[in-house]
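Just one chain follows, in the form predicted alone, and it is written as structure tokens.
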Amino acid sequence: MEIIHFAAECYPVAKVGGLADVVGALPKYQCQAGHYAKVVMPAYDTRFMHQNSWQNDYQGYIYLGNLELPYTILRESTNKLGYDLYCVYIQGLTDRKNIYSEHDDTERFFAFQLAALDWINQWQHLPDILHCHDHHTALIPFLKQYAWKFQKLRNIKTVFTIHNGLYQGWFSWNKLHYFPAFDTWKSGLLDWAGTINPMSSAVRCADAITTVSPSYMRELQYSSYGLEILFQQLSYKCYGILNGIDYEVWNPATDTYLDKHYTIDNVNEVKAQHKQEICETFRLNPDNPLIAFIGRLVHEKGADLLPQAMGQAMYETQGRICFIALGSGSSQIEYELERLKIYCPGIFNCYIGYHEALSHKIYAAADFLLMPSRVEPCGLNQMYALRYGTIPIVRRVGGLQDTVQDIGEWEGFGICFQQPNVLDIIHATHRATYLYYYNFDFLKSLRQRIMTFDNSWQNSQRKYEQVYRKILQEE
């Protein structure tokens, strides 16, 4: 099959969150399975764009309302990512350092989708699947089906994957003129609650809907920010497919970000060395259990609970615990964490910002990884932690519920809690510290066991292939 992925992010080209990791890995594994997968994304002004060689694959123009916009399709010329990568360059819209903007993302991503479809409309052949990821590409199923200029593409099957149902891409009907001419009788497929809602349109127009874990697909039927009835009515074409992780990138035996590599055989010895280095860098006590948080400092990740929960846990354990946080997001949360660092030297420290190399080093060093998420469609961090012998402490929600089993259960290997609140987090950290201080031999054997788990993309790729084949057989 020929599969075209459309997305706003793709690691290592441009990354904000887990969307980039998925789009960067899934096509590679699809190509390894014998398919022809490509990625199409905006051409941001990133380091990857400057450090690699590109070919002009196509030039054209589109209209966004009355505005004529020339565009260029750039192809990465070496196939270094394991699949064909195409970037859409539109001067003034896609060519920015920041992936997202608070002011004109509607225009930026609308133009990106129009340009991508206009380019494919020129092909001599048609691909089998258009696979769209999140609201930034959610108008593609509607446009290819009902815009008159794209009639040639009408019979191509579309899959829409929801990585985060919170962000739906709403915009006002006063921007309807951005759309190329289409049958206005179909405008109801764009409307939800009086606005144009790209995500709701994709859910209705795409041939299949997937989310990044089975539990998250079930959760969307009763909590999807206004779209609950839609997921209930269209459940027959909805599939929950758990994400995988790229074992070529996330492998402690070969990780290029690590100075010392390890396997199951020497995880405990080398992990202690990584912990010593991180603790020296961040002035923490390496004799204490080290609990890490890595992620966006936002409400949905439960990051607003961290300052109080960490402060209280440090007080209740009389300083016999250490925390390290890596991430960025809410300025208020960032301020509170920086403040906590001042008042708890030797016990808590943080790095505010995005730092890919440091995240790998923290996974290798930490004893535990804390994920107190309110919403977690899949979660990749807990899978990275397992791969690096780091025990996850997670709230039972979404993909965390699908991937982590509590040590109190049969063959359990993580620490789970129910509610996203300070008390549950503190109780979970107490369980972690008890395991560290009073059952360290079990903890060491647990590290070895969790490193054997298979959370690779091979399994997930096969399930996506099954969805593709199902909708292709429905012709």
Second form
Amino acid sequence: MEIIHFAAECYPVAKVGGLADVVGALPKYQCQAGHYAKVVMPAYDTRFMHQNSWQNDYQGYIYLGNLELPYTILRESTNKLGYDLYCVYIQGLTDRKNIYSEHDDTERFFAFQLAALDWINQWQHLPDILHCHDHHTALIPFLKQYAWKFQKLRNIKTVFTIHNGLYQGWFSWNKLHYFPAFDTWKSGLLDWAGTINPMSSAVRCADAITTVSPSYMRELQYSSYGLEILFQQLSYKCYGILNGIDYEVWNPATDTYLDKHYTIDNVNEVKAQHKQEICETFRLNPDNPLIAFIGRLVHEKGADLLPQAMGQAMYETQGRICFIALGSGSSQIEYELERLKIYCPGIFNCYIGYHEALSHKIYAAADFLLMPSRVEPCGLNQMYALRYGTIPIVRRVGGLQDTVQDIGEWEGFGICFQQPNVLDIIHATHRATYLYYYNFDFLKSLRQRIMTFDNSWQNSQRKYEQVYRKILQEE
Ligand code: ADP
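Okay, that is the form predicted alone; can I get the form predicted together with ligand ADP now?
Full complex below, order starting with the chain above.
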């Protein structure tokens, strides 16, 4: 099958969160399985764009309202990512350092989608599947179906994957003139609650909807920021498929960000060395259990609960615990973490910002990884943690409940809690400390066991393939 992925992020070209990891890995595994997968994304002003060579594949122009915008399709010339990567360059719109900006994302991503479709519209041979990821590419199923200029693309099947239902990309009907002429009888398919809502339009127009875990698919039916009824009524074409992780990038035996590598055989010794290094860098006590948090500092991730929960856990254990946090986001949470660092030297430290290399080092060094998320469509961090022999401490929600089983259960291997609140987090950290101080041999064997788990893309790739085959058979 020939599959074209459209997305705003793709690792290692441009990454903000898990969307990039998925779009950077899934096509590679699809190509390895014998399909022909490509990625089409905006050409940002990122380091990857400057450090690699690009071939000018096509030039054209589109209209956004009455604004004529020339665009260029750039192809990464070495195919080093394991699939063909195409970046759509539109001067003044895509060429920014930031992937997302506050004021004109509607225009940027609308123009990107129009240019990508305009380019594919010129192809002699058409692909089998257009696979759109999140709201930045969610107008594609509607446009290819009902815009007159894209009539040629009508029979191509579309899949829409929701990585995060919170961001729906809605904008005002005042911007209707951005659309190329289309069958106006169908304009109801764009509307949701009086606005143009790209995500709701994709949910209605795409041939299949997927999201990144079975539990999150169920949760969307009763909590999806206004779209619940859609997910209930269209459940026949909705699928929850767990993300995999890229075992080539996330492998403690070969990880290029680590100076000491390890496998199941020497995880306990080498992890101790990584922990020693991180603790020296961040001036933490290496004798204490090290609990890490890595992620966006936002309400969704439960990051607002961290300062109080960590502070109280440190007090209750009389300083026999250590925390390290890596992330950026809400300035209030950043400020509170920075302040906690001053009050708790030796037991708490944080790095505010985005740091890919440090994240790998922390996964390797930490004893536990804490994820107190309120919402977690899939969550990749817990899978990276498992791969690096780090015990996950997670709230039972979305993908976290599909991938982590509590040690109190049969064959369990993580620590789970029910509610996203300070008390539940503290209770979970007490269980972790108990394991560390009173059952260290079990903890060591647990590390070895979790490293054997298979969360690779091969499984997930097969499930996407089944969805593609199913919709291709439908008339
Ligand atoms: P999200 O909702 O942010 O997409 P995921 O768990 O799906 O959450 O993916 C988060 C990804 O982003 C992981 O690869 C994680 O390691 C990475 N990440 C998040 N914040 C940071 C940061 N500050 N520095 C480095 N990596 C980060």
